[in-house]
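As a starting point, one isolated chain is supplied in structure tokens, in the form predicted on its own.
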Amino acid sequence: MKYVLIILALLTVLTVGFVGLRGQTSRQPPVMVFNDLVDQPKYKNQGESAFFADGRQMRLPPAGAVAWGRTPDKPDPGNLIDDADYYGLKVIPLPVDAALLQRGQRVFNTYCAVCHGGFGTGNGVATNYGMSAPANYHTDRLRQVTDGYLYQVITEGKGLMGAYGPSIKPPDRWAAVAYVRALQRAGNAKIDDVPQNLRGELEKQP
């Protein structure tokens, strides 16, 4: 036993010397059995490539490629659809539909809910591992916020929150902002809301 003691401590070691530590600065690459996808061939700006003819690594898009964010009847820059296009506003600038609202839910469901919960009280499922307090919309601050004041913090993050303008477009950004407001009014509805003729069931309600 005691010599296979010896024998693991010198294997060890030798390990240690030839492979090195992560971290340990070299003049020579490191020799990885598992890299971790530390190290991956890839072209990188204003490089050069003997693949091309030209040389460049940095290509044009091919003919025809729409880019994100951008419609096939509208590819050049000059209609990017972007926030350029809605900086500034204070209110909701899309026609708020049952169809928008529908839409404001997905995407509510999708990227808010699982912080700010599903009514929008702020309960989401994230608040049972660590999430501390994501914003209760339900608030008289919040209720009375600007459309625009949501739709800005949803693009650029406010707090803990994350900035989520990479990944939701402007104008679901606005449909989910249609959806909140949609909320904080079922959150503190009162009869006069509802219409004449669909009061009769909620009456019924103890």
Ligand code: HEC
Given for the second form:
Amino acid sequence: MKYVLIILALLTVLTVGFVGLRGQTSRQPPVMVFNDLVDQPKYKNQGESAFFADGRQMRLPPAGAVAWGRTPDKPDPGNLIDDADYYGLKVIPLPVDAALLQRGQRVFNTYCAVCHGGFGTGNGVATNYGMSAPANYHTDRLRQVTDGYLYQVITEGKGLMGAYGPSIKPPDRWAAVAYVRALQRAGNAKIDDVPQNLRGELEKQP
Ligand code: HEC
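Show the same protein again, this time as the form predicted in complex with the ligand rather than the form predicted on its own.
All chains and molecules follow, beginning with the one already shown.
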């Protein structure tokens, strides 16, 4: 019985020693049993380096480095759409044609319609599952914002909406902008938007 008590006491001391004292600050290096990955030499932001001649840990990209999504000679028109060049643009920097709109429709239906709904009224299927109030595009304010603003909302998100910049490449973001514009136009169409020869058909509709 005596031994049991001694062993229990030892176990208590050990347990408290290893577990119980966590959260206290100390200038000593922590006692680690297996420290192979936790504690390793590494460079951190803004740190000093004894290795590099300029004394800085943070390095500039090597000469000729190419950012993700670009190419040095930009042979692919998709890669020409460089954020830095176009972020401040007020209008879509690509030819707006049927191909761009079709591409935009695909992007929109893939990424946006779940929340904003197929027509952009903000009634996507996610609203049935607790997504609160995605914007309705058919408001005067959103009709008047620039294309560049819509691009920015897609890239960075806004309020409750997350950023889609990491998932959608710049040309596809512009395509989505074009499609949002098409939805807005369709939602606010006047009879003058319909070709003369089709107006009769439309006026027959109830
Ligand atoms: C997960 C749901 C969700 C998805 C997916 C989503 N949005 Fe949104 N979006 C929202 C919500 C919620 C708001 C309202 C944000 C706020 O004002 O807090 C919003 C707002 C907006 C606005 C209005 C911004 C303003 O100034 O009021 C635009 C434009 C927009 N989204 C475009 C898009 C486009 C384009 C996509 C697809 C690339 C997209 N959204 C994908 C939820 C979503």
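Positions refer to the first chain, counted from 1. Note that this is a predicted model, so its numbers are computed, not measured. Between two forms, the rigid core is the largest collection of C-alphas that superpose within 1.5 Å.
After superposing the rigid core, the C-alpha of residue 54 moves by 2 Å or more between the two forms. Relative to the superposed core, residue 158 shifts its CA atom by less than 2 Å between the two forms. Positional change of residue 141 between the two forms stays under 2 Å at the C-alpha, relative to the superposed core.
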